[in-house]
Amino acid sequence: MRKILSLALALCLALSCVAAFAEAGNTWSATEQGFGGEVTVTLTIEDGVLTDVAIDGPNETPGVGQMAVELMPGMMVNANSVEVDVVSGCTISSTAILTAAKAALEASGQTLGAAAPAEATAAAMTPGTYTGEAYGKWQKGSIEGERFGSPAIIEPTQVAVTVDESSILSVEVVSTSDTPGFTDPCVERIPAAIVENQSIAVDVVTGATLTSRAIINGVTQALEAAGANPADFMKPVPKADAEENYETDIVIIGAGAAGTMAAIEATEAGVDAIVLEKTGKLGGTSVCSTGFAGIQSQQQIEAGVADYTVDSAFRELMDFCKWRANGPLVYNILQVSGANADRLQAYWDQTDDPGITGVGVTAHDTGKGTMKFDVLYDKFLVPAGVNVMLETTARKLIVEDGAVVGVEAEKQDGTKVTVRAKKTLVCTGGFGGNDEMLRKYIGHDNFYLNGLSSNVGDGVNMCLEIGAILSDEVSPHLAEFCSNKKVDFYAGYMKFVNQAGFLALDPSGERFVNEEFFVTQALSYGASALRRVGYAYLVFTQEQLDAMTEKGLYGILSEETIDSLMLRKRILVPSYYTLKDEMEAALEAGEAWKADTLEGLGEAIGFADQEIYKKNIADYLTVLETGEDPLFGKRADMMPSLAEGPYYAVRVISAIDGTYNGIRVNENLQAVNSDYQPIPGLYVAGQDSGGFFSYPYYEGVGWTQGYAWNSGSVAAKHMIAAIQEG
């Protein structure tokens, strides 16, 4: 009757799409989807007792979610059951753990009795020091760290644990690779509250994840190595029951370039201010920019740059995007633009940081990092009288007689925060974290986020919640290069291989573009082909993967066309000395494919129609013969031959930086609600508002940034003003 009752159940739950499930003996078994792909919990229980828990999630992230698949066996057991708290910064493979765990043991119909008295650790640690170590946000072989201030070798984080016979007595981070600013929060906090808290199962700091699971994950090591059963140190901190309350002139939701520069505005004019920030950092996603537009600063006058006007760039801008564009707020932003970059340009002068370094028809260069936005808070913001709360996360907005009057938020410990204000900004960075919210506004979630993946559209929930209504441009702020989600082509050179115009192909095996444009009109034509087809078939051959990994583009395209293509220096280097190891990480994950023949090459891929891709193979074959693309006009000098094999296909998708464009708002960043009335009280700037942009983005350097620092402006300008009229 039970086995009855046992498969009843998972058919039923398997028809619900909840998980697939398997019995053996006193055995269970779910599947459900996680970050990477299925993972499988089997929980064996006897007489009550969950005696073994095994998890199988082969694809989920090394050092972070699986982290997850290997500790929560050992807390379930522990607990005996299967309702245990997530492994922190491991959110969505813990939650596909639990789902799974419980859906199979709602399939075996029994009942887990509670957790036998803890007893002592069976074996006990040897006292001493143990190093353990892990990577981070950067990971063995990654270029991209050096851009952000790392190493250009990059080493494993490495922690020291002391410990005796049953207690951790100290954490020390060693050394660390990861990015200089992110590490800071994670070094301070984790390893005291580690041992604080004598548990492993402490919170990461937010915005700063993988660098957070490296020290964890250290420590972990560490304590095994010690001795120690890693389950016997997740015991859940638990969280503080307090409450604080404030009240303001200006409450601002995020410390991007937005919240940074409304905080400036507020205390240039004396106007009292609260800056709630998610993350242990400042900064936002403009940490990770290199510079802003800003048109007709004085900066740029005097390095030459005068004929660019407030007047050109905005016809410009408007022509560029039909007027679909709010042609107010666009010059409002260009009209303060020039000005703000000068402002910002004093206050990085009386520090050490030398804030724009360089200066062009619109960008304004500043190189990444958090430097430029810690003096300004440490320097100037702070000792006026700002108050900052770092890792206070914004919920919900307050709502009386209509207007809005502040926000309800929480702390990373728990504690209620409530502050009161005459005026709210929400800049909080958009949704490009959340893909869910991806998949609902933008139409599929086929994207790498180079950005930051705590923006996951907080501000504009919040906003839509009280009545706010979306912009109609809402877009993925698409980057020139490609990616994939499972094989990480960021961290090397794979991201480049879009730039030597090798043949595209859409999921159905058809050309889509012509692929020149993945350079030329990189940030808009090329970026959105790739976006409307979800994910693409780069075909290159053999000899092409030799050539890019000795000389990178100059093994594929000649000097004369690459001279004239003005790509970026950093993918202008001799050798592509990563490829050969991407392309074998990414034959392994199932994102690329190698055959002898192209024909055998589309077999491998699987295409559903293989008449279409080879229909589609042979017309390129006569383009590549004649020189002539009479379909897509590509240039003769941008076609790779594809004369002999062995053939490769690799998988990219779209990168992208966040997203762009969300609540409407009017000229002066207020929000505005379906009858297009500003809502009192309230406004949006930075990417969390719609309507200085349009899709595809604009062809020119910085106006992300520039609209951000801007916007931040423009909003609390109005809101100052009408804060001191009453």
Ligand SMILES: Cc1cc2nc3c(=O)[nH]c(=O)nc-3n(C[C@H](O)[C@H](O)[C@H](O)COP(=O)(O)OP(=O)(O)OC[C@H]3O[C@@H](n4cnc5c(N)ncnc54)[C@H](O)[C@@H]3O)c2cc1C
Contents of the next structure:
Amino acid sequence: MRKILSLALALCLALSCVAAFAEAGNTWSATEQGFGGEVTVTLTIEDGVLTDVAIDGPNETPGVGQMAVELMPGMMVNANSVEVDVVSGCTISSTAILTAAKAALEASGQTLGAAAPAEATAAAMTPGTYTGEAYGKWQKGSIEGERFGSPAIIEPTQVAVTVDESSILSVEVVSTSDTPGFTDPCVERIPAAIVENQSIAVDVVTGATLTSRAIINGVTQALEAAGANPADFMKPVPKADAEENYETDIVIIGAGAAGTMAAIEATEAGVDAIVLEKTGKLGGTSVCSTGFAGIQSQQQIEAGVADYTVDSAFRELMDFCKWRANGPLVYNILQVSGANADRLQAYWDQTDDPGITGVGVTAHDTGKGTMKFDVLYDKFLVPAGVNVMLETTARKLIVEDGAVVGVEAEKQDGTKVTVRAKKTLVCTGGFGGNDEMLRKYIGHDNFYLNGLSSNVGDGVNMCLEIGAILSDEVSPHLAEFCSNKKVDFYAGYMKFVNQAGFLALDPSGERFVNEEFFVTQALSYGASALRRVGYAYLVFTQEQLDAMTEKGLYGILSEETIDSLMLRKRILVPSYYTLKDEMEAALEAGEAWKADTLEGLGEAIGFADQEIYKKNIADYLTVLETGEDPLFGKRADMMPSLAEGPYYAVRVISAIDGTYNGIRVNENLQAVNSDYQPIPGLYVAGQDSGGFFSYPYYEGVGWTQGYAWNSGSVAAKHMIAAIQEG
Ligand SMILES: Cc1cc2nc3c(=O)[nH]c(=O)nc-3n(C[C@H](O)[C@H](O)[C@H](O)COP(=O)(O)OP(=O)(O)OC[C@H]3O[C@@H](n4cnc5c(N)ncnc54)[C@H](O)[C@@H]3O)c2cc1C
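Can you now output the form predicted together with this ligand? The one shown was the form predicted alone.
After this comes the whole thing, all chains and molecules, with the earlier chain placed first.
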């Protein structure tokens, strides 16, 4: 049996297909790659009836893919079919389960009969109110949520569900620690949809999958407590069969910084605008940003940073990128940037949002959160007549006689929306959430995404489909901290371990960078070097792990060194108190290693050629001993000792905020075709558009966010002028 099984598996690996095999008389199994690892589905079939479905997927994400693992067996048994809907928000795991289940059924050679009527299988519930709870975006112990306005101590989202014997009477979200602004659309829509449809198979809110799942998972738990089989409530939710048609001057696709600034321009010019937004909230990735670049705003002039002019910024940026950026575009963006910072502040001054709370040479600090966007829409844009459609995904540009004349979209409930417009602005925030596009356009997907996973390149793809072309340097927007794909280092303090100067080795065991660059030139040198090698091992000692856990970076570097580095406040906290637990989790996941000696550490990691590793360790020990680094030139005050074990190595990859440089645009943000001619009617802004940046990213504060606001502005001004000229 074992032989047949391994032969089948080997054949499948060779053919890259699902592994399917018979296990016993009436059970059949198949295995497919899920989100975190393999999932195996075992079907038990007796006389054309699916009597049992078992799913083994231990590596699927708790609360997300695990819900598909838990719920889909019941759904399949109830339907007597392996063709059931995916569990909303768990598409990858669900699809893997469906594929494996279909393969197992095929291997069985059996045909499944009609399902028994649902009422016949539903278990009666004990009437009453039951509670359930589940973690959402922020997991237990996570410290990152606080920066986005969540409580310091994260509690699971709690729901209260009232039922009678057969139905759900009400669902209430009692409390949640998830991010303010992101939670609102989930709390508004999901409980009501569950009651209305008597189903927990309701759609998650795009852009807030984890918060949505926490509510649904809590309800699932409560239903179980009431005596129900949750699979009985996985009824498909019917899609609307409606159509809506609109005509407008400008249709804006994406309500991030670029789209919002375009809507402001339209409002001020008295031009009609419709904004389509895929998620349930406003602001896109732009709510994650702490600020944006602007040159010579009134606020900067008043703060005495007036020496840095548009001309000097222009020369600095163009020199930095060796003139690979689109000069006229860069100049146009810089020219409006100071005035736009002041314009935005003038709006925020009329609201409770403080807006810009500090300025630097380029920086305009806003702090994170959705409020800065919510107030712009609630107080100014919507009252002025801008039609904003949330949970409405643009799917396809409409082209007539070579010109873009609008867009086809779909609302979350299935309603088809057609917007015909004189001008169309695409600004959907790049494709950081699309691994396939990362592999295709950036070379690999070995990144941890710190931005929105719902930014999957819709805008870029829609433009490419109609003949637009990509800019030369489509790039990952690298972040300065490190992360990992299997263990979420970003939720805790492990992301800061690259800030201490620890030895960094590439996958072959070779030192590849001056480690101080992870701090001193984080994006252009440090993160770019890490991107090049794919992943790195950071090496430190038990004593250093203990010291960081107790005192944060102060446990490793002197105060004088830390002062000279001008680090962000959040790195300089008095203790990285979760670090040891994070290290335990990394060790358990096979993403960290521990050994008593450095030699043992190399063996534990399993470098293919231990000699390369040993030579690099020997060379680096000499660097530490002499305090001189002849090849890389690392500063001596960032060389933590490796004199005494035990030793740790942790695997880190680059984190990205998303991508930048997409569709090639001219200086007015018009998309161009392969003849470099503007495509009539089509503008692209924000991170969907390409030309302002090259690679690596400009060292400096706020350029992507600054570009997003200002590219929306420059594009809209050009569209409006064209519309007004008729
Ligand atoms: C944690 C973090 C911190 C950051 N900090 C900074 C910083 O301090 N300074 C800085 O300059 N930059 C920073 N950035 C980067 C910056 O936030 C982004 O580059 C910028 O917000 C991008 O703006 P955008 O308008 O292009 O895209 P977004 O703000 O992402 O807006 C795009 C919008 O389009 C919507 N959309 C997507 N597809 C569709 C579709 N098919 N139909 C309709 N709508 C769609 C999305 O839901 C989204 O709302 C940070 C990013 C992150 C993740």
